[in-house]
Each structure stands twice: as C-alpha cells, then as structure tokens.
Amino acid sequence: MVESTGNTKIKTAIFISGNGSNMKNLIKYSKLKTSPIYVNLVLSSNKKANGIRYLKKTKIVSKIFNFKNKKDEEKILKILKKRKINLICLAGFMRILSKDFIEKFNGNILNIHPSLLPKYKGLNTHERVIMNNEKFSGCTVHLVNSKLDSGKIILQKKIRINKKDNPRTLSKKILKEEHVLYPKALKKFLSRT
C-alpha cells in the first residue's frame, strides 16, 4: 500500500477516456499544499478525449494508447515505471485493465463509479437506476481488482433521486458529488497505516 508521508507527494497517473472532468478536478486538488498526490502523467484510451485538450494548458505529460492488447499494457507499464508512478486514478476510463496489469500495480489503482456499488456495476448506470425506480443513487471510489467494479470500497456518497430526475439530470448531480468524493477518498486511502 502506498502511503503519503510528510512533504512527499505520491506520483500519480490519471487514466481517462472522455471529458476529463474528474481528471481536471484531481489536477486542481493535487496543487493544494494539503494534497497527498502529484499528477505526473495522464493516459487516454481515446485520442479525441476532451481531457487531452485541457492538458495542453498544463505541463502534465499525456499519452494516448488504445489499451486493446498486451503490447500496449507493457509499454504503459514501462512509462509508469520510468516516471516513478506509484498510484493510478481511473477517471471516466472506459477500458478494462488486464488481471496481469492490475497485479503489477499491487493494489494501487483506484476508480470512481457512478453508482452505490455493489449495485449497478458496469455501464449505463443512470438509465438502469431510473428504470428501476430507485429512491437513491450516488457514487463510489473503490480499489480496482480483476472483477469489474468489485474492489474494496473506500468511500461512497449517497444522493436522493427526485421524481423529475432522468438519466441526464441524475448524471449531472452525481458528477458534482464525484468531484467532492474522489479527493476525500484519496486522502483516506493514502493516510491509512
């Protein structure tokens, strides 16, 4: 387990596939004195990800890989090792990492998921939540293991669903909560002894 001690910030990579709003939020968080992380690298599985455009305004190195084969994962592991990355934060990352990759990273990969896990793993969570007339939903930060959205839960935030909510409005509400939850979960995860 990686621990943040004293003034040393944990070198962190963020993996994205889309808009990168959680990535932007984590980068902003990493610049605070009290933050335990330092974002050193962003990897995207999508060359058209809006998050990549945002990075051009920063000094953070970004790389694009399609994450579809073992060779890509081997190259990525070399880059992570070279940049001395100790922690990976998945933020809207729409690929499944191999068991081998996850094991090599030794329990130091976190993900944020837009539901109250273990409910609604996988995709289209908001649609399924609304369809099932759930009263509550939320978001979860969890450790990544080889089973989809099944790793140990670090923190969750529960929100009430209004009768007028649809998948889009619910998604917006939950995304706001994700931006608050991810930094809190990182702090909790990295301060454990």
Ligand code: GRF
Given for the second form:
Amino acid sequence: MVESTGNTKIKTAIFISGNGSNMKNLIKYSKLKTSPIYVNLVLSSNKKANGIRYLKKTKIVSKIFNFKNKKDEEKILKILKKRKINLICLAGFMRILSKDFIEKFNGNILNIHPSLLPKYKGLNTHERVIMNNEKFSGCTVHLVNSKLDSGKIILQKKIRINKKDNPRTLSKKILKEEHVLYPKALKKFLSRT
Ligand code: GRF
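What would you give as the form predicted together with this ligand, now that the form predicted on its own is on the page?
After this comes the whole thing, all chains and molecules, with the earlier chain placed first.
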C-alpha cells in the first residue's frame, strides 16, 4: 500500500494526452512543502500534447508512448520501476490501461473525470450533461480499475449548472474545480491508515 509518512514524498508519475492543465497544477502542488507527492516523470500518449511543450521548461523527465500494445506497457513498467515510481496520476489521459498493467502496478493509479461518477462515464461528458438538462455536474477523483471510470471514488465536487451554460462554459467551470479537487484527493488517498 502506498502511503505518505510525512517526511518522504511519494514518487509520482503523471500520464497525459493533451492540454495538461491538471498536470501543471499537480506539478505546482508537488512543490509545496505540505504536498505528499513528488512528480518524477510524465508520460504522454501524444507527442504534440501541450503539456509536453510546457515540460521542456522544467527539469521533469517526459517520455512519449503509444500505450497501445503490451510491449509498450512492459517498457513503461520498467521505466516506472527504474525511477521508483509508487503512484500514477492520470490527468486527461485518453488511453485505457490493461488489467495486467493495473495489477502489476498494485492498483496505485488515480484518475480525474469531469462528471459526478458513476454518472456520465466516458467521453463527451459535458455535451451529454447539457443535453439531458441536468441541474448539477462536477468532477470525481477515483482509483483506476479495469473498467472505464469505475474504480472506487476518492473525492467529488458538485457544482450547479446555470441555464446559460453550454458544454464549453461548463467544461471551463469544472476544470477550475478539478484543479482544487485533485490535490485534495491525493492528500486524502495518501494519508489512509
Ligand atoms: C479534464 O477535464 C479531465 O477531467 C479529463 O480530461 C480533461 C483534461 O484536461 N479527463 P487537462 O489536459 O488536464 O487540461
């Protein structure tokens, strides 16, 4: 079980595919004295990810993988072991990790999803939420298991949807909440006794 003891930070890898605002936020958070994590590595499934461009300005090691076959996963597990990574945070990561990979990593993988899970798993969350005239939406940090967006929920934040909201404004509002929720959820998850 991965657990923060207070004086050693948990070596963490972040997996991304795109913009990387949650990644940037977690990196910023990891630099705080009170943060239980230390970001040691970023893996991206997309070489053009904005997040990767940002990393060039930092000392954090980043690598690109397709994540589409077993060979890639084996290589990734080796790198994680070499860099002594104990925790993976998925942040806008658009690939599905295999059951084998998740088990080999002892399930210490978290994800953030822009809905109030178990509602609206998968893609195009905000479009579906608006189409269904929902009054509330939000975001969820959860453990990753082999089923999409279905692992144990760590923390959620609920927000009210305004009549004027559209998928774009809702996404913007929720992303802001995600940046608050992910660090909080990490703290909660890593201080389990
Ligand atoms: C976030 O809304 C996250 O919840 C979802 O994808 C989006 C990624 O945004 N999984 P960013 O790349 O962190 O800016």
